[in-house]
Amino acid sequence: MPNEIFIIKERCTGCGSCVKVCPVSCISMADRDKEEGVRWKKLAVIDVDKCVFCNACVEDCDRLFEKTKAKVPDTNVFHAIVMHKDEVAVHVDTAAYKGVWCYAEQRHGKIVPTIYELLHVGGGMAKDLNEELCAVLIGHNVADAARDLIEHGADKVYVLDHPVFEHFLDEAYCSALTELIRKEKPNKLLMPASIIGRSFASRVAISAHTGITADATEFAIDPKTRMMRATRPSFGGNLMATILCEKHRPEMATVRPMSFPRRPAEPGRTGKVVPVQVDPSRWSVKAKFVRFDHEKDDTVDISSAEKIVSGGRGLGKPDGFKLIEDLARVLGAAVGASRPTVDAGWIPYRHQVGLTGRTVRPKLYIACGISGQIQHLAGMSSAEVIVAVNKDPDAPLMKLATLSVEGDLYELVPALIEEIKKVRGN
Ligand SMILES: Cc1cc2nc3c(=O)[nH]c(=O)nc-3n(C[C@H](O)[C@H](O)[C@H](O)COP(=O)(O)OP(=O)(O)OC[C@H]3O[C@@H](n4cnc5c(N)ncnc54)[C@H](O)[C@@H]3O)c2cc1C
């Protein structure tokens, strides 16, 4: 039996509460026919094709029923939505889904660099599957970005260009991408685990009625089943979990930034640009863009830095970061930190490197007073050159580092700063 959902007309008061709770905006209020002889003027109507059978409206209507019943025990209103959900009956023809898609996040028409990492991962999977690598570009006045995506490996770029996409709004972007997924049926969909991607991707997965692996750091295609094996750290980084989405399509994942190399540009590479018409009047967008407030910060951003000097609990006090900043300044590096120093309020979160902070991939990573627990390593182990400064020669990071310097950071770091200044002649 397929999933079904319907309204018991006699019990619906047309209050509109279900419209507000529906995450996919598939419920609207219609005028009732006069001859029905019901005193309520409106009636809820559900667009079953858009419904994801999440049960939110049923729960809401039942809550109103309980509330009313407490005052009027023999009430015959609310409890008006009936849903039959048969998970076993959900059958997706997985063979009908083709192509590896990458959602191409952009800011002011420029592709966010993480997307080149997605195109590297997606390109590998598309090759293994012998399918097309496609990018989906949503925005306003983004034609140049489409060319950039093709030069970075996309065979085809779906372009959804409309003033409604000028600023990122989850509901509009999600409605547009879900409609495109339903129409074009991609096999895999990768999205960046960026701030926007994390909230947007989960919403798309719910709307498209499929599963998602969040924050994956490894990908492979199973040669037998052609399914995506997306791996992510679990249990605080102590275990790597490989997740499969067997019954639903597209198989979705968000990709942790800085976990993969960026696909280089091939100037002059050709591909297909597919403009996609959208009709925003079909969507219910409740949020409104007001303004963007930029964070005031004059330090170098760690996520794109080529050199990072990080401080850990070994600094012993918040002031210790002054020394880290001094070394970073002479090297033209960004300042990173381990989690305990962030938790202690010694330095803001945006500097945290690791599993629950940023993943970085600099050419040089200098760790001062950081032991190198697995959760920290998860964020920096792909740095090209790692220098560890630590009193304890057995600290895990001292074993992993390219260069391990044993000693007190309060003696070694000032000496290093002086040496660099001497070499530079200042
Ligand atoms: C779910 C979860 C997520 C986590 N996410 C993160 C994360 O994103 N990032 C992260 O960093 N951690 C994270 N952690 C915490 C992580 O497990 C470690 O506790 C943390 O990385 C340790 O930080 P640290 O190396 O600064 O401190 P410690 O482990 O205490 O190491 C301090 C080091 O400094 C050395 N030292 C002391 N004094 C000096 C000195 N004067 N000179 C030189 N060396 C000195 C010591 O020998 C020691 O090796 C997470 C933990 C969990 C459970």
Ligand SMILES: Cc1cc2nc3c(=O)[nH]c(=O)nc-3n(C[C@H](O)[C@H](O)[C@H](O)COP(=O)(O)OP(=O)(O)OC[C@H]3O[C@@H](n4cnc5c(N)ncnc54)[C@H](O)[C@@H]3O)c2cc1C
The other form holds:
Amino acid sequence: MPNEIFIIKERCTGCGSCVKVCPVSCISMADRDKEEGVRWKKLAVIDVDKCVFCNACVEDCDRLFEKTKAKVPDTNVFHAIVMHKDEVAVHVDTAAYKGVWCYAEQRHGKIVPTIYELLHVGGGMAKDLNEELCAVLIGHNVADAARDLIEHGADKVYVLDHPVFEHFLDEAYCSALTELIRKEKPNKLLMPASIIGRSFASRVAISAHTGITADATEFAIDPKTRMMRATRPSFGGNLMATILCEKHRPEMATVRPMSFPRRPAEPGRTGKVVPVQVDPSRWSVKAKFVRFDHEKDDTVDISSAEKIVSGGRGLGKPDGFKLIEDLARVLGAAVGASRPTVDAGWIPYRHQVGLTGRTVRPKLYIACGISGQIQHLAGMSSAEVIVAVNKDPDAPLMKLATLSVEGDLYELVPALIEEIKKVRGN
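Starting from the form predicted in complex with this ligand shown above, please give the structure in the form predicted on its own.
So it's only the chain below, everything else dropped.
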């Protein structure tokens, strides 16, 4: 029986409580003014296509039923949401799963450097577990990259090279990786929390009947249980949640880019390359690749930038970012921002640095008017050199910085720009 959820109209009071608890906002209230003989003027309506069958609304409505029943034993309201869920019984022999896998993302045939961070994290796990460290490479004409992955720590590289993988499609990539998981039974699987990684990692987890921790920033292996302890920011970065996957395998997680150092290459290192045959005719791929349009924005992406100039609330106004952009331009740097400026709408979210934004690891980080709350520091504290410009000498970032400059940024930054221009002769 497929998943099913519906409202018993006669019992729904239209109270709206279920709307508030729904995590995916798939419940709304409809008017019943045109219906004759009804007591309640509102009715809960569920968008089944958006529903994830989490049971939150059912539990909430049943709670209201029990509360009302305690006062009115013969009540005929609430207990109005019925859900039938197709539970897939999966009994996993966790001992049969071996190996730590890292997904090697590629774009247009080129390896994305995030895999080197994954191999660093996965290498530590593999050592603790005394298991193989493997990489999985999916694409077209990408087999030559397997040698590079071995030199960066992989003991084995699974290569799925086929024309169907020339352009990224969630369904095709998910089907291929899921088939390989079922066949080889890895113990752990790490994927990048990139646009592509986030897009199909959850699909893989569902297809493989396992759990996944999204956007993890810390990892550890429990020496007693041998389980992966994946930690991620929660509640806007105010708390850190450690998540376990006890009964299913592989244990999966997406890793926030730039959260870990890259594993260095060891030229001449040996490993095994395993070509994997795929048969796309077995898959039901409904999506079709049409074209790829390059982003026209000429600003440097902060996630891979070696130099970043960031602005904070100390700018005082949205126009202050013009000064930040001017300094970034003469340095050839990316423009970053603190969360308050993004929340205020001064600059787009893609520039946000911190736990709820992006984690960066540049060689130079210049922070202008940023006090340095813990959420921001967690996103940039791994920078090699940190320069802080702020009026407040006691600001947390001023104490962390390699070089702290106390003063008005609207006087100091223009002067710095002019000095850089003089040195460069322009």
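Positions refer to the first chain, counted from 1. Worth saying up front: this structure is predicted, and the values here are computed from it rather than measured. Only the largest set of C-alpha atoms that superpose within 1.5 Å between the two forms is called the rigid core.
Relative to the superposed rigid core, P318 undergoes a CA displacement of at least 2 Å between the two forms. Relative to the superposed rigid core, the position of the CA of V72 differs between the two forms by 2 Å or more. Fitting the two forms on the rigid core leaves the C-alpha of L331 displaced by at least 2 angstroms between the two forms. Relative to the superposed core, I7 has its Cα moved 23.9 Å between the two forms.
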